[in-house]
Each structure stands twice: as structure tokens, then as C-alpha cells.
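Shown here is one chain on its own, the form predicted alone, set out as C-alpha cells.
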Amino acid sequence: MKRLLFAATILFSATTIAEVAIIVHPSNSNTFSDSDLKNLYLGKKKTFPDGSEAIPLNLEEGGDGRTYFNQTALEKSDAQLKAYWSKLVFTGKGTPPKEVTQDEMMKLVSSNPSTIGYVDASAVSDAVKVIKKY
């Protein structure tokens, strides 16, 4: 039931949000793998590759990008990762990533070299740089 149930949400996801592109400002050259951006987003590294501050970003809580960005990127359930945060939190070991807006998130990452974040790709704009898409 738990399968079927993630698999209508994948389906139901990938209907409302075509491509989520992992954005960075112009100037950041860094190249990145899978595991650098999940442990940036999770908490367990608070750097780029190449050791310059990393400052993740994350669309508020219950839009469609950062439920398919969560499945796709980071491989784990919005309830999954709301667990994750808590323990840390409640532990004192880490703070999630900040919430803002799509708009937010493009003026932001536009605007700072230390950030990175996801966006809708059909919003990506010139004033951002991508690194990858899911």
C-alpha cells in the first residue's frame, strides 16, 4: 500500500512540476554530485566542494516543487525529511534550510554566491546559474 501510494505521488508530482533546475549564483564554478547536494540540503555539509560557505535554500513547506524536489533530489518524503529536521533540531545538531518563495529563492541565490537553491526550471532566468536538473 505504502508503494502504491508513493507511486500515485511521483505520478501526481511529475504531472504539476515538469523539471526542477538546482540553481547557484553565475560567479560559483563549483561542479557537484548527487551525494555533495543531498548532504548539503540534509545538513551534513555547510560548505561547496570547494570549501567556500554554502547557504541552502528551500521553497516553503507544501508547494508542489519542494515535494518533487524532496523525491527526486534528495530521495525521501516530505513526512521523511520533516522527521529528519526535528531530530536534529530537537537534538541541537542542525538547522534546516531556510523557506522562501520561488521569487524569493531567484532574487536571493541571483544576489549571493553563498546560496543555493531549486526552482521550477520554465522560472530559471539569466541571473542565476544551473547546476543540474531533476
Second form
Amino acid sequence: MKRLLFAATILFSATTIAEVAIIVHPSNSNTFSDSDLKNLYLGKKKTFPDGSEAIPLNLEEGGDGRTYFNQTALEKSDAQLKAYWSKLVFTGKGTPPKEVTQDEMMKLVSSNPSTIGYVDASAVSDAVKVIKKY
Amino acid sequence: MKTKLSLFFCVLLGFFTVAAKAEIQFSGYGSIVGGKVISGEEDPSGEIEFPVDFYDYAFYTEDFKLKPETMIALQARMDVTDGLVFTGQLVAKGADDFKPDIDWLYLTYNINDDWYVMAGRRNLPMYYFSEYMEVGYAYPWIRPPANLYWWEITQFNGLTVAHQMNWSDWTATVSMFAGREEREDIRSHDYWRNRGGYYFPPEGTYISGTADVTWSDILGVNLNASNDWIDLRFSYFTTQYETFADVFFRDEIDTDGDGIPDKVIERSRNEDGTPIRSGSWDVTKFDLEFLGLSGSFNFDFATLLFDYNLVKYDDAYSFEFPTYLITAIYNHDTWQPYIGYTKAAGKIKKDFDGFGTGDAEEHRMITVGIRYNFHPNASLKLQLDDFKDQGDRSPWYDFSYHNDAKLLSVGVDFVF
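Given the form predicted alone above, produce the structure of the same protein in the form predicted together with the partner chain.
Let us now look at the entire complex, which starts with that chain.
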């Protein structure tokens, strides 16, 4: 029984990672496909679908939200993503998205129309627009 | 080396003065690697060796060594003005006694979102992993297999113009590059020379010395296209290859036939006092053509890598050298076991001086290993390489310097 409980705890702890909401400035009227989002976060595109400048923001390393976002939205493990970026960084072909805390993410996205970010779905307020949830 | 270093700091200082407000970002990468040959055949020098890096002349023997591949690199990146970025990399390698060297030094100018220009010293975009072949953290193996990545030239000084495009789910970059590279006093040529390589030293003769190699008029194109799960790359370039060697002979002569040398003659100078130096002819100066097709396929739990390349020498032998690799990686978050196969098979197409035509050198390598991502910025790797010479061993063309050997290596790759 104890073992079963333990297994259940592990299962739940893996699924307790809340939903992640992709957020932009309320004035951003772009529609995003899954690959638009991937291309922005992998540095392959530097603009939103309408052609305006895009600044993707990343949560700081170590947070559950970031790992979850990498796995679901970008379909890469943390290590794979880091390997991907180290190749671009050391060949001068790209720099990874700026890393911020969840609070900073909310502030930046609500004040700068060029930014795009993601936060725990429970942290979303009216100051930002949710375009997708994972 | 000192002049290069001071140049690096002068340039850095110059940028600090010009753009006092510019933010400078430091990052870096490194590897601590140890290796040991666990079995194999002796080569003509009497050693069981396993070469891993020709550029830095690194190889392992039956004694465990940490020095050949251990290295650290520091990168400085600075936005000089709007759209203009300076990048410099200082690299210290065990194979080079940890003397810091400037491997990269270039400026990137972003003309707009779609076009950029890079000017300066960078890695030459040859094989799929060439541009970041020293960033161990960025690929599965401990090192890119030396079956393919065996050149003594890996960098160039020049210009790259790149254009980025998007259509549907695909993004593509096409770039053109031009430049030149010279390397002096290359030690790895010693390795070939004394192991039955192209100088064919008779028994009792030891030839040493260094070689200079120049790749001039490098001109090439790269096309990279990728979507969610496919990444493809085509590369092509031509260059004029030229090599000169300062040769030093040491002959041990056994006059009474008892197996003990009685007389040693050393020759490194011609009668007129000039160094014995190889001349410029159809075997040491020729046009070289490089063609590559490579890529990676990323599935849910696995990644497949392939790299096919063909090198053609327009030399007296019309030498052709196809190489390829294929690697499969299982992607668990923290554990990534991998298995790979590489093959190289050179052919002589034209008879030169009665040398004959046909298969010249052939070898394959099987690699198995595991990568353990134990830390967000570091991974531990354990790898076994099995190298087998499958070449022609006719008396005329003995390439036995490629001895069979198995290598066990362990390493930690990190980024910061």
C-alpha cells in the first residue's frame, strides 16, 4: 500500500505542473501557429507573423514552468535545447531568449508590444493577452 | 602567439574605448576528457595508437591520458553599435600545453532581419559539425569522429554573407564564404610520415620536421534548411591546397648487421646550407573540392544524424575521398545512449609515376556511448570506439599507419 501511495505521489507530482499560458501584449492581434511559436523560441524567426519585431522571453532556469514549456511547446528536453543554443551561441548565429522571473515576464509583456512570453496559467491577469495554453 | 594575444586584447580594448557603453557578454565551453587504447595492433612505430584530432595532433596510447582533448574556451561577445556585433574566442587546449590561442575573431553586421555579414576568423563550414566541432556539449559523442574530421585546417580568415528565408514551416539560410588560411609547423604530418605514410621512410630512418599548409582562394556556399523535425545542410567549396615540409632525416645505420645501429647520420640541410624542403609539384599543390550533404531527423524519442562528404583532389593521382557517418541517439531527458558508424575510403583514379590506380585507404569506425545530462550545464559521456583498417596493404601503398585499435574515453562537457 505504501508503495502504491508513493507511486501515486510521483505520478501526481509529475502532473501537478500547472498549465502554461503563452502571453502577448493586449494590442497584439497576431494569430500564431505551433510552428510560429517554435520558430520564435528557437531563434529561427525574429518577427511576429505580421512582420513586426518579436522579443521572446524565457523563464529563468530551474523553474518547472520552463521545463514544461520546453517539453510541450518546443518538444525538446532541457538538455537538447541547451545543446541547440550552445551550437548557435558559439558560432555567432544566435542568442537565446532573455531570461526573466515570472513577475518580470508579466510586467514586460504587459508594457512592451514586441514581447512574447509564457507564465503559469494561474498567474495571468487582464494586463496581458493569452494566445495559447499548453 | 604573444602577438596574437596582444592583438586580441588591443581589439577588445579598442572596442571598449569606441563603445564604452556597450555591454560585453562572456560565455564559454570546455571539456575534460580522458582516454586509453584498450586493444589493437601496433603501427610501424611500435605503438598502439588512436588519433582523435589532426588539427591539434591529439592521440591516445595504451596509457590513460587526460591531456590530449581537455580544453577550455572563453567567448566575448559585444554589441558594438546597432547591428554590429564583435565576437572573440580564446581557447586553451591540453594538446597545445594549455597555451591560449585566438581561434575565433570576427565582426557580424546585421544588415537587416534577413541578411548578415561576418568578417574575420571563424571555423570553416565543412562537415555538419565543423563550425562547432570543439563544443562537446552541442553533440552526442565525445568528439566528432576523426574518420571524417581529420583536416589540419579547420578555420579560415575571410568573409561570409548570409541570407535567411522562411516559407511555410521551413526556415532556410544560404551563405557564401570566401577566404584563406595558412598554418605553419603542423606536427600531425610527423604522424603520417613515420608510420608508413606518404614519405615511406626505410627502416632505421626517422624523419621529423614540420609542414606548412596553405588553403588559398577558399570559395564556397552553404545551404541550410530546417523545419520542426528535419535539419538539412548542403555545403560546397573549392580551395587551392599547398603544402611545404622542412624535413629532418635521422638515419641509424647498422654496418655489421648485428641489429644495433653503429652510425647515426642526421641530415636537415642541403649542401648549400638551406633546409631540406619539399618543393611545389602536382602532389603538394593542387585544387581541392569539397562536397557535403548532411542532416538530422528528430523523432519523439530518437535523433538520427547523417553526414556524407566527398573530397576531390585535382592532384597527380586524382585522389577521391568519400567519407560518411550515421549516428542514432535515443533521447531520454537525462540519458542519451548512441551508436554510430563512420567510413572513409580513398581512391586513386589516375596513375602517376607507375603508382597504379585503385583503392588507396579504407577504414571504418563503430562508436557506442552514453551521454548523461547530470547538470543543466554539463554532461558526462562514456564512449567506446572501434577503429578498423580495411585498406589495401600492397607493398606500393601501405597505409598501415591506420592501425586497428579500440579506444575507451570518458569526458565531461560543459557550457557557461
